[in-house]
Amino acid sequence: MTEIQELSLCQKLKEYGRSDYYPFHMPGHKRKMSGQMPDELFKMDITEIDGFDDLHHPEGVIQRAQEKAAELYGAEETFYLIGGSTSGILSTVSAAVPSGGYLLMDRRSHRSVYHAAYLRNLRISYLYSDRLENCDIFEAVDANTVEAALHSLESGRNAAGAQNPMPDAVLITSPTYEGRIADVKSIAEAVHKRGIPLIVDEAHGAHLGFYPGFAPNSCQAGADLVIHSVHKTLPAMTQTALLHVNGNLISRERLRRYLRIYQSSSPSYVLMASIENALDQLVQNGDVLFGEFVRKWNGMMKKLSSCRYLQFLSYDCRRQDTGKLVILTRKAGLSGRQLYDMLLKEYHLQLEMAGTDHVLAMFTIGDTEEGFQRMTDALLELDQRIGQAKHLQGKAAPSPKNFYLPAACGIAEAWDGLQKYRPIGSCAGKTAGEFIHLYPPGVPLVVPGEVFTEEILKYIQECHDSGLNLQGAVSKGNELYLQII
């Protein structure tokens, strides 16, 4: 077989699968169908063989694919990730912050950020965002909040010498899981004027910047390190992601070292081809795909504006991500779980998640006219049924007024310490020994080392009683148990 350099990775894999080369190498399925899996996948699933490059030392087709991705997003350098955004978060935090260093981070970060802090034994402090009015959803971190936090640290350092060092990096999440978008440009300016790198967990924003009216992606807004989950909002396979790098505040060689550590040494060529295929669709037909998507989205939202009881987050596309349909349930007298179950069981519509007082449905360029219409019809019918009910029963769990929990010790000390389970009713004032969060989205309600308050314990219990996917707590009989140190 003659290698053609211009072929994409996907094309090369398909061509190789049709060839007569016999595989005396891994993987063990030997490019043949096994069981009930599709034959085409096995033909494309190879290891690092001649002509197919190596993700951890790219010089050929993978290098070219990564260069194309960097050009598409406006980054200086881009890395393919086959361990999802999690591998990108672990790698960027490790590269940007020395062991035992200081990270200023969004309190509502994904659990992988906390895992990175744990692995590197980091000192952390938090950036808090405001909760939206009348619902259990939080804004993205505000630029003024970042500026105030950094200014406070500078003032403390000037007054007390080296007692309050500046952070080694700042990390924010934008868009948030529910689609709230930060002013990344202003945040980057506030961080950079102090010589500090900005990491943006933009896992839910791989589509940003590709259509008029969309918010820019964080590479375009000036961030140093940006992580995108390609599979979340673009037509790529699960576990595919990108890591973009800009500027000279981060050592590229150190970053490559941690990518080799946190990613498999046997990367999936099927997943890498999936990334390339998704990005090629944007290059070749992105304007049409996003134009159709926005047309269908706007048509649905116009029809749903007639709902009287089901409410939706307002859609300023610079503040709220187009495609994240957040349905608020308090006025309807429902919990998020109740609406989630109605849509699933009665209409066969599988949503992304249920919260205490809202649900989230995600729309992308992969959604059909039928999909948009089915969701529209279901919500309009449910809203009418709610209006015909004799009375409404407010069942959404009340949110704590204060999510700011005091910390008795650091994450590593608490997570690695001696622990025991205690009934939730006896945990007030005790120090948490485990993360507690709803999954999705995987944002910790409680972090190891934080002290349980009566208010947060009541909220945890109500989340459990509402049937939400609460992780970090254990049911024993009729009682909920939590880990304390």
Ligand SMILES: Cc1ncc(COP(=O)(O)O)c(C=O)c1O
Contents of the next structure:
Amino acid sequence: MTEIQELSLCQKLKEYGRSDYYPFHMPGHKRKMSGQMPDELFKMDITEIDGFDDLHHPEGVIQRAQEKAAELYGAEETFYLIGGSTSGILSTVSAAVPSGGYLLMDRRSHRSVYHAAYLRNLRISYLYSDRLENCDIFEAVDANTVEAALHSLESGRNAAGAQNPMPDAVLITSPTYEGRIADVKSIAEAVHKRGIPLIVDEAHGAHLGFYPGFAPNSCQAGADLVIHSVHKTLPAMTQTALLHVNGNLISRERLRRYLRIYQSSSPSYVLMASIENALDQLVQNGDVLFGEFVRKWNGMMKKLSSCRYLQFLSYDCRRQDTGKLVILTRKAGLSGRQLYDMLLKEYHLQLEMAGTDHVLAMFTIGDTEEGFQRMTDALLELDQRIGQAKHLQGKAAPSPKNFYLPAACGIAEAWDGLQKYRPIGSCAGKTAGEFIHLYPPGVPLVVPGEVFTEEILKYIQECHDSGLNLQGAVSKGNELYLQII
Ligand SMILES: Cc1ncc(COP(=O)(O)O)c(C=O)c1O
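Moving from the form predicted on its own to the form predicted together with this ligand:
What follows is the whole complex; the chain from before opens it.
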């Protein structure tokens, strides 16, 4: 007897689009007023009508899709997200840490983690990571750092002689935006030994675990809550993400509550179908797709190893992810922005970001031979030109700084307080009233409540002067202004 295959969300939506059901319901375009947009997209864009389930109370096609995703990643339960990893981070932190509770978090977390801490008025302390030796890029948090932080909390006492409170949850980022990978298994062990849940912001790692030589995904490594941006590294539409849950340290009911709070009550079926569609491609053809991707990637890296001035973070499945091409520019005498602009203007290669002394190009299974070839040719040619023509060399990239800033007060007190703009030259020793970060990656250089040091101010000024996308500072005339409280 042949098994009856349930239709996927995508198949159902396409079939429905061809049917004669008349839509006396939302959305207002009535599946046809597509204007300049593709008709097909509008035919698939429905609301919670009969037979199409409900993301916030799934029992049918969406529930099946989530179960398939859980099976694929080895999670106990998986939720589709239509508000990006951002909605997953807000929900997981809120579910894992009670209002006013304590979160031990990666200092280099994405801003959404800080937003969760702000919204829930959390007490936070930081796990710091080391900067790589030859560039302005930070490692993922080290397992020893997590163990040491928890051990010192356990053995320490506060001023009144009472035992320090232990965190309600620990949150780390892996892979980082630049592809640095943490030893999640050891971190999960250190955290679980104390009965604390581990949240892994794995927004950049939805592809992990799918090919021999890739690091395992964090569900496989023992994390309790794992957040994946499907849209970042897999073939899915922007805003699509997944949240995986394991173990019994997290209340699933609380998690559902926060997903309802932080996500739209009208989740997009186009986005949901795009998640299932991406994962189905992996199930059906993942070995071939990732095999081809790794072959093309290795071919490119082999050719680029002949560069004499441009340098690359070398791939290492335990430390550095495949697909994140991080090009270091110091030896070439260029700033990240200069290389970024050359690749954009002269070669029409649009990169993901420019940093002080590096640029980042992202590669996925969606990249063609042509894409790999164009990047390889451009970088080989630029490397030659840098060698031949000294005039190509520009301002040397600013040297990396450290980001250990003292805090005068908590985020909420500073962010909700009365702020005023002051010229950057007069901000040393003052308390920040706003987040300051490069975007991307959206990792705060300064958090509201932290005290500006001379060193961080110089770094902020250098980022601005290098033409990087600095947010949280405004330029008036020739001067940069920052918000203080
Ligand atoms: C490390 C990290 N976490 C979370 C996010 C948020 O992801 P999303 O854009 O899917 O909301 C980002 C976005 O760039 C990120 O870099």
